[in-house]
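Shown next as structure tokens: one chain only, the form predicted alone.
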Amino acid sequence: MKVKVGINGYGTIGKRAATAINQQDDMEVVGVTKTRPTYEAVTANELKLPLYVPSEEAIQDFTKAGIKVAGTIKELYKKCDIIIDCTPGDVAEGYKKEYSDAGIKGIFQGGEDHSLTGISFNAMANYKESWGAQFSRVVSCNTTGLIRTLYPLDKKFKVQNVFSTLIRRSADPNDSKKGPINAIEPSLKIPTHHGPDVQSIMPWLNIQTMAVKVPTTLMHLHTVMVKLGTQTTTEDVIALWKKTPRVRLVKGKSGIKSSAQIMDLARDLGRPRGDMYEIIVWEDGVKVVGDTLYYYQAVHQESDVIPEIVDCIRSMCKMEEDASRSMKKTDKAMGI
């Protein structure tokens, strides 16, 4: 029997989660929500995803726009076992109460604070912590990216400390309200929230982060310096990442020198929406000097958390006890 999943907020993350969930054979999307009759609501209709709205009044607005509505969000709660909350910031607390009152589970996104759920999720690093939980939080795209490469390093080489600078995209590609910006803007709060967010999954890790916003919409890029507790070589690190799920190594020598070529690669691979779910590491940009490892990685902010959401559903709904098996199942269905 498939787990029934609702998605509250059919936007950048929500629509990708819907596609990924419906690719799995053990779960299905039973409804998505929109607050306004936008093109994404029209797309939901075209994809035959039942569409729910905030209120009876909103039904009239959508109907006038020619968009078919299945009911209100309260009716969606009755149809699902778990809901993926992809709503904007500052409303999650209210929705959490609604989910609780409805007796359903809820997964929140990394834009919310860890304290909202008390549990943060990464499939590789702490899958079992969300086992059977009512609420969990899949950490942000950048946090997911850092954990994907740092967790296996820490397991094998005992990471002593990490320093990373995040070169951040200014907005998502479809967000004309925020960008493009003709500037380079430093984050003046030091450290940025990314280090503590990594520690919500790996509390023992000594990590510091800084960030700079730049005029691009394609991806984030991280420069990472890691002090290792075990002596190793560049080749050993590369070999480790080649075996790590959801990490893809590329080479500048082969023509992939920037985020633009990475997104072109995703399109060439035939990925839905041109998404790159893996964290990209430049193999020819990896270097161990003494006890310090240096590397660059790229994060596709619209999609790297999507397989994590799928695995989080399995953990919270007690569908698959083994993290590795869940990840393999997810990745095979998504073509990762």
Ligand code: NAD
The other form holds:
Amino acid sequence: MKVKVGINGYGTIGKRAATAINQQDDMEVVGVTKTRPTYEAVTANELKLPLYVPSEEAIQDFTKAGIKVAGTIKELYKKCDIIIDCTPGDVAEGYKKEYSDAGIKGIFQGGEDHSLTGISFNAMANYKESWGAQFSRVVSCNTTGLIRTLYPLDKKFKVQNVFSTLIRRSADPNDSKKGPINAIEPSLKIPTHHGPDVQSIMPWLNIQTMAVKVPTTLMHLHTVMVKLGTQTTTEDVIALWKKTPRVRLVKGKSGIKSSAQIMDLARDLGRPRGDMYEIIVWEDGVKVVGDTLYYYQAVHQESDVIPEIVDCIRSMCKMEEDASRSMKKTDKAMGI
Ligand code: NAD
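Now show me the form predicted in complex with the named molecule; what you just gave was the form predicted alone.
Starting with the chain above, the whole complex follows.
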């Protein structure tokens, strides 16, 4: 029997989670929610995803707009084993009580604080911590990106200290309300929250971060400096990441000079929505000097967390005990 999954908030993350979950053979989406009758609600209808709304009044609004509704969110709760909360950051607290009262499990996203669930998730680093849990949180796109490259480094070369500057996209491509559109905006609260968020998964890691928002929508880019505890070479580090799941090495020399070509590569690979689930590391931008490793990586913010959400479902619903087997299954089904 497939695990039944509901998605609360059919936006950037919610719609991608729905696609990935329905690609798996052991879980299925039984419904998605929208609060307003927008184009995404119309798309849910076209993709035959049962659509649920907050209230009886909302059913009337959606019906008037010509959108088919399956019921209210309370009815969705009755149909699912687990709900993926993909609502915008900071609205999930109220929902957590609703999920709890309905007796279902819930996965929250990186816009929420670790304290909401007390457990945060990354498949490679701490799959087991969410085993059987009622609530967990898949960390943000940036945190997922840092953990994907730092966790294997730490295991092999004993990381002493990390410093990273996050060059952040200002908005997602479909968000024309946010900016800046012609400015560079530093995060003035230093160090930024990204380091502590990595520590919600790797509490022992000594990491400091700064962040700058720039006028782009495609991807985030990180510059990372790592002090290593054991001696190694540039080649050894590259060899390690070549074997690491959900990390993809590219070369500037072969024409991938920026986030623009990475997104073109994702489209060429035929990925749904042109998504790039892997963290991209420039092979010719990796360098070990003395005990310090320097590298650049790019994060497709809209999609890198999606395979993690699938694995988190498997851990919380006790569907597969072994993290690497779950990751392989997820990645195969998603074409990663
Ligand atoms: P989004 O704005 O694209 O989508 C949010 C969805 O929730 C929309 O469908 C909206 O209609 C719906 N919604 C709004 N208010 C609601 C409410 N009160 N109740 C139920 N539904 C409501 O947001 P997103 O980018 O998908 O972000 C969702 C979560 O994922 C956030 O925690 C965010 O921080 C996190 N996240 C976002 C990204 C990203 O880059 N977009 C990456 C990783 C994690």
